[in-house]
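Below sits a lone chain in structure tokens, taken as the form predicted on its own.
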Amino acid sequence: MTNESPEKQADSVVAAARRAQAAWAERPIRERADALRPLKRRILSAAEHVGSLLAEECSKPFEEAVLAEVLPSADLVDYWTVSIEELLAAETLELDPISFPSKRAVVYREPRGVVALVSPWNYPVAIPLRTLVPALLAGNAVVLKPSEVTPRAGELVASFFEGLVPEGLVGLLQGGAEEGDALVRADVDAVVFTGSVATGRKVAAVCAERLVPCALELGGKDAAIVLADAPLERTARGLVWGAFTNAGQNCASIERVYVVRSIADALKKRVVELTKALRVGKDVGKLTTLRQAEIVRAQLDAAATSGAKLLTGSVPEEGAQQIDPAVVEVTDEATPLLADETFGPVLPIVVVDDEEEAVRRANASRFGLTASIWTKRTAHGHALARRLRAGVVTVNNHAFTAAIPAAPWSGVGESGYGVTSSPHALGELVRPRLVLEDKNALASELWWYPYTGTLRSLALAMARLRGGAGIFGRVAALLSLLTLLPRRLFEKGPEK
């Protein structure tokens, strides 16, 4: 950090990124892909360092750090470097030779320019790389502002690109909210933000004022629906992992379970057994920040006060950052434990009468990021998934599709908008540019001045020919067109 104001720091980093971006964008796409291909080896070679760093900086179990942040990041380098040339290929449009004679139109996918990337602390390596890699391959520069909670992880991510891309192309701006705000307000061409709803609203407002596109991923309150025929052992194990991986600090964590009554007792029993078997501090680390731990404590306390039943775990003491995994049976739908994002190791269970009630309750949330359905009838689960208000729905699994680089990650409602991963993510990172070549040697176009009776008749004939009349009317229109078109093309002035 320097003694400069956040605004000056942001302006300086963005200016350097813009200088580097111009030449980078001129390189052929394949050359950019070749430059970034060694990134995969760098990430994999750093696996042990990443595991140790994240265990120290954000209390993540070593195994989770490698499995969730190293291996998927290496895979995404493979995916994007192999596919980017095809995904960014120019597209030649098909033009009607009668309406648009001697014309050729091509759509190019051009880089936005400088992308501001404001990234969170829960997956501080994997999340920024999901934007950095495709953004750079598309010809952009990126300025990364990592969370102030995980500055060393942010520095490590930026270092992965040293020597692979021009200096300044990947900028790093360390700091907190002031630095993030300064970056969003700087001379950037697009913003990608992952974080809280409250901050996301502010980012969206700034981008709207500046007419800059932004993508917002703002968290979730993800529901799991357990049907009567769900495979009990797989479902219980999947729910426990989906709720407690990364100590529940995952926007895709299972934070609501709606289980059909006929299987509820068996499911609760097995979930509690599996949860009690988790090793606190080994399988489930402590929460990354005291602030987040207090949110979890307050929600558990409010739920207990409103009559929720703690099946395992307890309401932690104030100031506790290590929170035992808790399974809670809840009946009050208004409790913050069901209404607000928890982001901690808590698994609320709600017993419902049937799948219709489960779908209705799952869709009643302000959030809509991911969801899951658990059933032996996978085709039925697939059909039910289409009814859920969520960007990602899995059947008999949960919270892992972010590791698939070809799979889109997006949400609705207060989960935000925009897409991470997959070709759909390029919508935030590139803009279409149309270039049209006209080789028409005639002195005038059909639709140019003068506006005459011939042009009027020709326009009406074209409307009939394109479907504005029946079959005989269209035949007559075609004959009129053959007569009127040559006359119009050589028409020099208004008819007398």
The other form holds:
Amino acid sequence: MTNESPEKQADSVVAAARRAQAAWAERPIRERADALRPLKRRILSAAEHVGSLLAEECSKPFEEAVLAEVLPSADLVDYWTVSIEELLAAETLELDPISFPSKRAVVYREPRGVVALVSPWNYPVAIPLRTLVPALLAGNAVVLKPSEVTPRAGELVASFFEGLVPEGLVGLLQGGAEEGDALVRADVDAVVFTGSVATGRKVAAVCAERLVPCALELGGKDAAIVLADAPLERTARGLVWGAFTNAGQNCASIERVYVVRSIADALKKRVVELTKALRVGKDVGKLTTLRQAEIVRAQLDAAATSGAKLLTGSVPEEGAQQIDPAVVEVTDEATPLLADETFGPVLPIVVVDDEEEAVRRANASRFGLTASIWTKRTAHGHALARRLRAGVVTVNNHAFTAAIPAAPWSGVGESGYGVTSSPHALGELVRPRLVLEDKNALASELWWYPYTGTLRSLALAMARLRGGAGIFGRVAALLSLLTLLPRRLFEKGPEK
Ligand code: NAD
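Mind pulling up the form predicted together with nicotinamide-adenine-dinucleotide (NAD) next to the form predicted on its own we just looked at?
First the chain shown before, then all remaining chains and molecules of the complex.
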């Protein structure tokens, strides 16, 4: 423990990261990729340890820890180390040799510098790694501020990089809101934040003040739309997993089901059967924090008061951290259970008349992270997916694409505007730098001083030639260009 203020701690970790970053960025991309390749083995061989650590620190079922945090993290090391060289390759622009003669322009993808990475507690290994790996490969340093709820997972993530990258390149700042705030105010060049909407707004405000780019991955209220021809057994199983995995503490949990009336009874029956078969404490762990359990309890309580029907589960006692998975039939759209993020083991079901009503209701949310459509007509589901206000839409599945490193993960509305995974995520981690060489032997460019009558006529002729006039006007413009151009090129000093 240290007695230094959060500001001082943040400043010194960021300064060490900055010192390490300069030399790291100069290493060829391939060398950086070689340095990070052993990370895959380290992550995989820590599988048992991660499983037990997350069971202790966040009450996560061991199987879920290995399947959702270890395996996808190892896969992303492969994906990024193999593809980074091509993704960051310099690009030579094609320039029109008439408008821009003797010029060559190259775009480089430069690291931003020091990236502040502020993470939540729900996937405390996978979430930081999905940014750390591409950020480092792109030549950045990263300072990780894990959640105060999962400091040991944060320490483990940072330790994975020890000896692979220069000291200080991966900085670790432990603590809560004060430390997170100090980090985004420190001398960092970009912020990648994953967490709640309320904190995301604060982080964005600080970044706006400092003019530092900031990526926000925030909450969700994912809808699942079940059409009349949905494959019943697969849909019921998919919904139950999508709602209760990680005890519902997943930004992409299914938190609203819109089911078409003709299949609703059969679906509810099967979902309830499957939910009752879940082993509480084993398949569905207790909530990671009492504070989260309290939010879930309050939402269930309010829904029950406003007429929602508990098909299975119950409103938990105050102070209970283990919550029985609940399936609730809801009609009141305004109840917090349907309007706000729940982040707990609750599956609300709303019966609708048809798919149009389902789409309308699914889209009527402040959030827009992921969504799913369940139907045997996959092409129809695909077309419907294009109408949903969400960053990821899956047909006959839900949310697992977070495990695919090539698949962009992003949201709309209050789900934030960050993108993780896939080449699209690089926009947050690199900036373009254009370098242009000019081998023009002429003493002057067309558009440099002096501004003369010839230049004025030339500019107007170019506008006509590029489409500002009809065919005859363009021919006339071409002819006048042919006389104006040489005159302009040899024009000397300003006109009197
Ligand atoms: P949170 O907002 O409470 O905390 C997130 C992080 O921010 C923590 O490290 C916390 O210490 C830090 N923090 C708190 N105040 C801060 C401040 N003023 N400045 C800077 N940092 C600050 O969120 P949480 O409860 O840890 O995580 C749950 C939330 O994360 C849910 O809303 C969930 O949907 C969201 N989430 C989103 C995604 C996604 O990909 N979109 C993934 C996982 C979780």
